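Just the one chain here, the form predicted alone, laid out as structure tokens.
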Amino acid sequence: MTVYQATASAPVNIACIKYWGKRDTKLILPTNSSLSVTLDQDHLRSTTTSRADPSFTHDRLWLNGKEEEIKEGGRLWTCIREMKRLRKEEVEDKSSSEPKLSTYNVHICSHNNFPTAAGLASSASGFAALVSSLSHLYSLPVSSSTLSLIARQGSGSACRSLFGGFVAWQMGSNPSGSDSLALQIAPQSHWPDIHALICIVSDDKKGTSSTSGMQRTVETSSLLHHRIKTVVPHRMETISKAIQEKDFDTFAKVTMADSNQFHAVALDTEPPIFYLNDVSRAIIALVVEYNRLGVEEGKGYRAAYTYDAGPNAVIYAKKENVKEILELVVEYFPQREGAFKDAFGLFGGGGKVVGKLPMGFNENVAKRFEVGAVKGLIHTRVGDGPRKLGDGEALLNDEGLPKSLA
């Protein structure tokens, strides 16, 4: 009997130039473009397998070993529902030879390799590994930017992870949301030496989901309007320019700024919304003062911070800045014995960190904190799309149940 099944895995990716509000809910259409850089998924990944088969009764996801209910309407049925579609538009019908997929009931298990809800967009690897794994069960002939249409609708900013490298959600203006979709700007190969540490504040669930912050947001914010119309749609080409030029300075203020006006308009809402912590605020003031040095040597800017809907910082840098950041940032955040895994071997593979601070770094910028202030550091690069994996990586067991439940 042939087995219908596929394995998948997809990144995570952060934003330099935030998305942030919705024009219209249901469809999760942007009131704003974005940007985003692609995260490598040997550090950070969603892996989802699918499977389809005639005895299964009904549709069933498994997210990290617990079930999940698919809500008719909600946003897992409606990337199933859409995925089907695609399967018998674009296969079965043009076909009449491919078996009818698209009639069957499928088993979906997911799994994150990070914390999810903590700021790390794990909704976003998640919906991409899901759409990337039913793709390759139902054999489509389509794009990345045509799955990353229904992606989008189970997260917005799951579309970005249908691509490597630097990607844009082009916001679109057909109220179908024909053209809400993801482009990439440049492929992970185009500029590998971009790195990014990122610091865990805190994995704990957000006080305000980035669902109805964003909905509050769009409707009281009188700065997230000028934002949208005036601010976005120029640094939208600028950092564009600036990833095809490899220009770092440019690519290093312009997501800082967008970072900053980002929590400046989660701060515009009624009533305001604090996603920022005083670890969060002292990780920026190191990184403003690590560029006033790297300006003064005549280096440029050297580092970027960005958050995301929570207190958890990204730094970008480039590859041959990474070690000093990370022992600035050491200096300040004592880690605890075996947090940081050395996964670029830069300080001998030990992955044992000492804080040390750059030669002539006002250290008043900030005050030192305890251990446990920032629970771990992840260092990743740019990375590359989803992947599809072999059957040894699968999720589902011979019953097309979750292993880690058998």
The other form holds:
Number of protein chains: 2
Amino acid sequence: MTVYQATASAPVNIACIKYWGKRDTKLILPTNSSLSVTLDQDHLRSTTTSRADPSFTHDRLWLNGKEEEIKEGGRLWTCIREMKRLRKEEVEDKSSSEPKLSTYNVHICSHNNFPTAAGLASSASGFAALVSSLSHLYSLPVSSSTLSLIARQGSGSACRSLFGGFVAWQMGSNPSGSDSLALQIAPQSHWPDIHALICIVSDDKKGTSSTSGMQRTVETSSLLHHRIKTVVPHRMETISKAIQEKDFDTFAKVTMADSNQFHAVALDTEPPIFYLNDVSRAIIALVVEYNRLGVEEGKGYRAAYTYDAGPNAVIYAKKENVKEILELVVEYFPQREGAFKDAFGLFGGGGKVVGKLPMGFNENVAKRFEVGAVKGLIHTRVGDGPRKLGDGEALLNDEGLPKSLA
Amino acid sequence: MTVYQATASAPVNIACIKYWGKRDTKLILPTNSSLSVTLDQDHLRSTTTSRADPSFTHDRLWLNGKEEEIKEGGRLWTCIREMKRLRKEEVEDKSSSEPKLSTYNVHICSHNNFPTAAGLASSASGFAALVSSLSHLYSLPVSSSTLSLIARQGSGSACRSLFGGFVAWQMGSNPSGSDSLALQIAPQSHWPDIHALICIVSDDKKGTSSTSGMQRTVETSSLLHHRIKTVVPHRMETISKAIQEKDFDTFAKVTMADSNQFHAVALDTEPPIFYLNDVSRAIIALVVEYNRLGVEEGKGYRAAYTYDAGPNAVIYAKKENVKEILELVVEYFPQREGAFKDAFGLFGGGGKVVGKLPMGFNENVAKRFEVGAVKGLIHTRVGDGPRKLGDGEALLNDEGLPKSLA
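Just the form predicted alone so far, so send over the form predicted in complex with a further copy of the same chain.
The next block holds the full complex; its first chain is the one shown before.
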């Protein structure tokens, strides 16, 4: 008996031009275009195995070892239904010899290699891996942009995780959502030098979810409309050009300005939404001072912070500057021994980072925090798009149940 | 020999619609109109004595016991020069029998009854007291709005401290600044029920000065222009009407929205400006939850936070709700024994406030802080405009030197 099964992994992406606000909450159509950098799956990824079998009694999904309900009309349900529809329309309706997989129920098992507690958005990589694994299961002859239309309906920013490198989510204008999809601005190989340092920040309080937060901003912020109409279109052009030209200075300026503006419109919401805390603010102050030094030395901006809907910082920088930035961050935010995984061998084998200030750095721009204020540091870089994995990496066992539960 | 001397006090004001940005930095002409509540001088005030004497060799000024330099072309210098000009034009040129005080040098001594370290803007009350005392010294037959034109050139928001009650600073349009002045929207007696609770918040870091910060916002914020052109004119109308109608619910909504938006445009600045810290954020969360309860109970909004260029909160509320709000704040921000001055006798003689949550309050909206996170609480209310004081309260001695230095 043939086993119909496929496994894929998909990356995390972190936006430089932020997505904040939907014009259609059901189809997940955004109020503005956005642009992100795809991060390397070697460090952060979601892996998903999908299997279709006539013996399965209903669609089932396990996430990180726990079964999730697939609610009718919900986001998971929509993505699975849309993938089955594509299977039928693009494969089965065109060749009657193809097995009718679209009529079988599926078992799906997904796993993130990073802790949910880290506060990294796992819905983007998760829905991208789901859609990728199903597209392989169903042998769909469609483009990544077409798949992005479906991932978008799972979680808006998931559409950008269908590509590696530098990715735009164009908002589109069609009410059906048919042109609200992801496009690759440049592949990873165009500018592999772009690295990222993720600073995982402790937070006392549970923040507002981005789903409810962004709609409150749409309903109550007087400034959001101006951002959507005037600011973002211009920034999309500027940063796309900066990426094409590998102009880090401009890339950094636009990235930081857009992070600031996203948090500004969150603050302009009623009641106001705050995602940045005192630790986030201190990291911003370090990057600002580091860039001031860079300008003074004629090197321009050398680091770009960006914050999503939480206090964690992602600092983009060129590879050559990451070591110095890491030492700077550790000077203010001491790390527990052995906590840092030195993925690029910047600090020899041990990975022990000793705090150090760059020459001429004004140390008074922030106070020094205690161990634990920044809970962890992850060094990664721009990466590729979803990967098809071999059966050896499948997450389902012979019975089509999660291996982790066996 | 006649002594030409006058003493006046002037109040602090806290804006509901914020002033942030100058269109003319020399004349201090704002990019938008603003509106404030004048606070009671019984609790917070600047007192200033001015004396004119032919024996004085030059203009001198002492602030809180320390002599300040009066730099040519500076703000103090401009205010003193303008007041002398008014003396000449409005008094001496019209009646030759009047003494030529405008030709004498002046000694000015000023004192704030609140510590500078409290982080309350003392420049508003200070320049209003300066201008008031000189107007009495010079027996000027001019309106408070005319005096506000001069106070404005000392410190923009000082113009609003020339009136009691509820005060608008209309931005005007004349390049000379002749129509950029303060007007009273309603006197203290119209709505004496408006009280204010000032929460003095500790801050680790020295913030950006408002003078330099606001111009950086003017130069770099994409959102500020929209605020100036579209949002503020509408809010000025709405809040003025709310004050006329004593509609606290609307007053509160507009006040909080404008505080949020001011901090939003500060964040939208390059590099971003932050004035709110984690303690400020927690106070906002308390007020938001308190208002949610009020709405649930059919009472509407009962408290309005507002933040200037620093982490201190001012909470406006109707008198009847202040006790409950004080207990709520103390529940999360315990105070040192005896630190709170119970000016309105809400807690009996001792002034000891015991923390307490209103019924139904969701206590998880903020964590409880340690003693010192909020360094002090000041309970005050809407107050009157500058007061002429008697000679008994003069700050200069017989020789025209500060009594405090004698």
